[in-house]
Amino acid sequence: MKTLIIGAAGFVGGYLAKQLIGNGHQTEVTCLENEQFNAADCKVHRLNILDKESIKELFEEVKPDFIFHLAAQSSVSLSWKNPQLTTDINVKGTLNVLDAMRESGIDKSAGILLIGSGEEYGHVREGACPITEDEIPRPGNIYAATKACQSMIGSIYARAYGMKIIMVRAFTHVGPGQLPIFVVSDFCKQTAEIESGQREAVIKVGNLSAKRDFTDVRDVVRAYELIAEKGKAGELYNVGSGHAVEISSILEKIVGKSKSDIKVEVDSSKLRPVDVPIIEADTTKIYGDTGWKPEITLEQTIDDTLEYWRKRVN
């Protein structure tokens, strides 16, 4: 299978390319002009998804069998600060990709995976966790609203034009190499800096009471590959561990792995205007259709992420 990853320079892109190439898929990727992507056996194209004509030209050149649409503004906190940019990339960019597929004609032969988020479910009804794919989204932040819009557009295009569009709602995925604007990576980076003497022994935190469903990025990309191979067109799949964990317990695990005496302080700049209390996936559907389930424990993910930052800060 010839695959194309749109937006490969992000956290997930490198892991997905490695997964696909390792399993024998001919894989090409796209990045912005100012982004770096280094992977053996992988051709790199420069692409801005806000330019529909350039997407169309790329599709005509590459003629992929399957597209993984990873290009997104994926930070909840940044979406509050820059909702216009988040909307442009996550909604207008996705429309450009789908329309370019139709106009180039590859929609007749190629499939596409639209990457959404568990954040789309937002403020779920009492008793609705774990959340099934049938739950009505109630987004609680700007990022989630744009991803919910993407999912609705994908569903409409799949029905209206017979396109092979598959959608996922990926719950919180973590691992080595993630930017420290995300909570697990943030805590691990701060801990590594404290251990190396680069900062005082205080970890700055936001809301620790929220519960999130954490999955290792290496398990997530396995899910994406299996969905591309076995998922059903027009369907939506949750990708998560199926178990929500309170942020405070994540922090306790990370601090417990350090030999430093670390204190915790709330930083008001890390608090969001609105925070969804709990998000937890029901993964019955993806397991039934693809056989996927996570294999890497949260403990291992934390160990690997902390070790990544220890090497990085030193």
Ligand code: A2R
Contents of the next structure:
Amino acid sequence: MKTLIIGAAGFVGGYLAKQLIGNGHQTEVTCLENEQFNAADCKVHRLNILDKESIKELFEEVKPDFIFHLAAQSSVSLSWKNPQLTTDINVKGTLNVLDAMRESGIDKSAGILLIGSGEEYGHVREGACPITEDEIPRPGNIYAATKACQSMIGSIYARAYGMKIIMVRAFTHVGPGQLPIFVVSDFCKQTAEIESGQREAVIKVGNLSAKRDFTDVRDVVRAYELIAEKGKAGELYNVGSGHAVEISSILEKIVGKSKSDIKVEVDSSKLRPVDVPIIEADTTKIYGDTGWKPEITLEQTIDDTLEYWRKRVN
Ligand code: A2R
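Could you present the same protein in the form predicted in complex with the named molecule, rather than the form predicted on its own shown above?
What follows is the entire complex, opening with the chain shown before.
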């Protein structure tokens, strides 16, 4: 299969390229003008998804069998500060990609995976966990609203134009290389800095009571590949572990892996209102259609993320 990853310079793109290339798929990627992407065996194109004509030209040049659309403004906090840009990239950008598929000369059987987010479910009703794909999205922030919109447009285009569009709602994914604005990466980075003497032996934390569904990024990209091969057009799949874990227990595990005597202190700037106490994916559908289930334990993810930061801070 000839694959094209749009928006490959982010956290997930490198892992996905490695996964696809490792399984023999000829893979090309796109990045923004100023971004870095280092992977052997991979042609890199420059693309801004706000420019529809250049997407069409690229599709005609590459002629992909399957497109993974990862490009996004993926920060919730930036989505509050810049809702216009978030909507432009996540909604208009996705429309540009889908329209470019329809209008370019690429094979009509070519498929595309639109990456959405577990955030789309938003204010989950009490008792609705684990959340199935049929649950009505109630997005609680601008990022989530744009991703819910992306999923809706994907399903409408699949039906209206008979396109092979598949949607996922990916729950929290973690692993080495993730920015430390995300909780597991943040705690591991702080621990590594404490061990190397770069900060006092105190980890600053926000709310620890929320329960979230964490999946290793390497399992996530395996899910994307399997969905591309076996997923059904017009369908939406949850990608998650199916088990919510309390943030406090993750912190305990990380601190427990360090030889340093680490104290924990609440930092009010990290406190966010926890209006959704638990988010947990129901993964029956993806398992049924593709056989995917996560293989990497949270323990392993934490070990690898901690090692990543130990190497980085030294
Ligand atoms: O914002 P930047 O400079 O980090 O670039 C991001 C890029 N991107 C774009 N690419 C093409 N045209 C645009 N107009 C545009 N605006 C932003 O998409 C970044 O390199 C990439 C998305 O990567 P991340 O933000 O690291 O997301 P991640 O964790 O790889 O997640 C992949 C997908 C996203 O759709 C998330 O919303 C979803 O999974 O959870």
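A quick note: this is a predicted structure, and the numbers were derived from the prediction, not measured. Numbering follows the first chain given and starts at 1. In this text, the rigid core denotes the largest set of C-alpha atoms whose superposition between the two forms falls within 1.5 Å.
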query: Core superposition between these two forms, C-alpha change of Lys263 at least 2 Å; finding: yes
